[in-house]
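Here we start with a single chain on its own, the form predicted on its own, put down as structure tokens.
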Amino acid sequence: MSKQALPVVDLEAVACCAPIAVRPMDDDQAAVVAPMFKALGDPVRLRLMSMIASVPEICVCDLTPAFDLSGPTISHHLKVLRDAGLVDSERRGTWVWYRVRPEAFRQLGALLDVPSAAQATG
């Protein structure tokens, strides 16, 4: 896996894109959205995202024991999710707390929306 850092995603730019089942994306749109999907393409990050999304917020101290990985490795995966615009974090004393960014999920969901036959024929 590449160690190259993902660019921080601009959620405003993602909001501009029509569902991919309605109109093909151009190169610029795909470049904006790809880091979000890339971040979710790793099984560890997908599990972390599921754990974070299932509660209002969660401490890294509750995430780390769920994996057979070191703390720094979990922190790296969380940073990728954060840089992709999928989660926010807040340091409270020693620990960092994570919460999902609902607007990011709404935008990804909208991109993946497939219109029904009635909607498609107008």
Second form
There are 2 protein chains.
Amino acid sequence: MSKQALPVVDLEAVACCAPIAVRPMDDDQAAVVAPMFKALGDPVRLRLMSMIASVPEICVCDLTPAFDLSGPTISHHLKVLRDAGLVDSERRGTWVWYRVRPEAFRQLGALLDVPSAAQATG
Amino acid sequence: MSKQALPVVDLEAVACCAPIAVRPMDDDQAAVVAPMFKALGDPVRLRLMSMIASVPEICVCDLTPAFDLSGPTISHHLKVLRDAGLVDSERRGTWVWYRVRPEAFRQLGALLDVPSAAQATG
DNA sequence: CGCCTAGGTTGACAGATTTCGAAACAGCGG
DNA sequence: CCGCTGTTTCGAAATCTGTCAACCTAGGCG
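Can you switch from the form predicted on its own and show the form predicted together with a further copy of the same chain instead?
Okay, now the whole complex, with that chain kicking things off.
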């Protein structure tokens, strides 16, 4: 793990842009961000994400028992979250630990911000 | 349109809950929210959503030309956004107008909030 | 009213993608 | 070596994407 050879998702490209309630997204940005939302678009992955996000880090051995799914399936879903750039994993001895990537998580939230005057100023 | 006979997505069930960085999501909540993220998990729908969200309302006739896709395809994507509870549509005369559902949009953003101390207090 | 045209939606379909588990594999520790 | 943890490979079933054809609604016109 931690073989983040190529980050798959270019976080730089996301940092630049305003909440979607302020300015329409261009094609390139949508192509970068959509996979992140897609990764959260499955109930299992959403729960995995929330379990990972609500603690500093968590072991796969604590994630798997929370679902009625096989180990490989959980591993698949974790890979989707990793490829989307939302989480990072690291092997320490016998176990593999997952934690959120705060930049990605925060930027996704920023995209959904409501600047409280966006509708009025349109 | 505006045949919101059954809202498809129960927004009440979403309102109750803390950011996922604070508390893990339970099964039921994930089942409600995941379709929303899933709806945003396609580049076309994400751009549609951002176009709708950045103005008070917008006509389908202004959305369709922005893509290299057929009318029916855009209509299908809009239906996904509608079924997810993210947008609402209304026919006025010849044209159909779309606007965001602020509650859903805001709650999705709230879910991704980072309470700035969540990681430290773990 | 009927007929025509334009804007959108719906239904059916092919092709691509996703989801999941069984089996095989890789890394670590005893 | 063995057992344990987690990942990858492979294949089958289910779902998604995009298109064409058909349909519905609204408006203009005779």
